[in-house]
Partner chain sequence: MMKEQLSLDQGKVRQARELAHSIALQVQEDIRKHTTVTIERTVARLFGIDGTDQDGIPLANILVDQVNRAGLLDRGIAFWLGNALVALGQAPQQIAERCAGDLRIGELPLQDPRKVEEVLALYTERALTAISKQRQRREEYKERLGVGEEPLKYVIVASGNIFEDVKQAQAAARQGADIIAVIRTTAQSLLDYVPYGTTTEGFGGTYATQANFQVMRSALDEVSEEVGRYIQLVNYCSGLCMPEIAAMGALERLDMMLNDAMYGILFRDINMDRTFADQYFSRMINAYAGIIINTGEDNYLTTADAFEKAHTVLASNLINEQMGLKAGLKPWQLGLGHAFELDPKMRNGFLYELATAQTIRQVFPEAPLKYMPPTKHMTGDIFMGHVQNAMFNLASVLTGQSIHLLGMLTEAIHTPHLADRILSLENAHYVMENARDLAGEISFRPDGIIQQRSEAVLDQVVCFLQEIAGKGLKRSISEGYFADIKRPLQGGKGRDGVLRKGLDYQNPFMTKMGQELGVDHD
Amino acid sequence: MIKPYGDSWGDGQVQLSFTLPIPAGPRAREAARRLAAQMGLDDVQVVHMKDLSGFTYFILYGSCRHSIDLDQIPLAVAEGEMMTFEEINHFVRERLGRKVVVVGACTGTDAHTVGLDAIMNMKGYDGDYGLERYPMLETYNLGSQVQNEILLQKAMEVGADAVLVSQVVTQKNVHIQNLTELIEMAEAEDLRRRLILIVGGPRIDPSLAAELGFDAGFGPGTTARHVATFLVRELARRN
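Please provide the structure of this chain alone, in the form predicted alone.
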């Protein structure tokens, strides 16, 4: 059984922040404290309160009374070791015998290209080259605010093997709407079976990606090698 760790083992210490739609003041402070207590925190302290023109932002400390039994959580199944830049290119030459075509974009109204560029741009991220650097990959980075129909049109135009979608904006679950629409369009155009569809973003994980109908989902900390390793192995499996 484990709890959050702060100063000593098992103290359950956590830091929490949230915004309430009320003006700052003593009543707002007490509302925040009581809310945190209802969340399962003891010894709650409101250490910061900031007025935001009728809203109030809080930072609180407290001790979580709940714990987690690790034995009830199954271990993740390993997908195999991630390949290196050289191994990925060699794999494509030997197993596929041609370049792999990849189209990527931030879809809908999403204008945040940091995640997409980290995977696709030549310079890459965290010491990993982006997909543009791979000699055995042919890539098309369409950038931001690309409508789903434009993304699929480009994929058809260049004979893409895979489509990468980056979703950073998640307010009101707009990313769910965009991703669902893309899958529905791909199915309507009879493209779903032909394309490997991959989604990435701060609120994306493999479970959500699978639920929405994607072949893979990648969250924070993903580099180009994670995506490329999955992509080339999946393409070889299908072939």
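Residue numbers count along the first chain shown, from 1. Everything numeric in this text was worked out from a predicted model, so none of it was measured. Each form is matched to the other, and the largest set of C-alpha atoms that superpose within 1.5 Å is called the rigid core. What changes on going to the form predicted together with its partner chain:
Once both forms are overlaid on the rigid core, the distance between the two CA positions of residue 217 between these two forms is under 2 angstroms. Comparing the forms between these two forms on their rigid core, the Cα displacement of residue 35 reaches 2 Å or more. After superposition on the rigid core, displacement of the C-alpha of residue 187 between these two forms stays below 2 Å.
Moving from the form predicted alone, what structure would you give for the form predicted together with its partner chain?
The following holds one chain only.
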């Protein structure tokens, strides 16, 4: 069982900030404190309060009452199991004996390719090469604003093993609708079992991905190696 660590084990120290839609003052300060207490913090301190013309911004500290059981957390790829660039290529050569075909796109109306590019582009992100760089991966980056239908068509056309979907815009949960549609279309066309479906984006996590029917979901901080490790292992498992 773990809790947040400030400067000693178990102190549960948490920092948070938020805005309340009321003018600053003693009442606003107390409102912020009570709200934090309801969030599960003890010994709440409002360390900063600033009036933003009718709104008030707060920075607070408190000690979190809750703790987490690490054994209860599912993961697509556990830490320490991530393979290197060479290991992944080697794994594909040895275990699958052919190139793995991957199609990626930002779907729906989403025009933000930053996440997709970080995973797919040659250059990759933060020193971690993108999937295009892997000799044993054959990749198709379809770019932004791709309709689910077109994505699946392309996946069939090139005989894809996996489909990567990136969703950055999540306002009003537009991504949920869009991702659900993809799964439904894949099922309707009997493609669901033939494809590994992976979703990524700043608001994506493994539980959401599983709930929507994807094989894996990757959130912030994911690099190409992460995705590739999962992908090739899952493919080997299915073979």
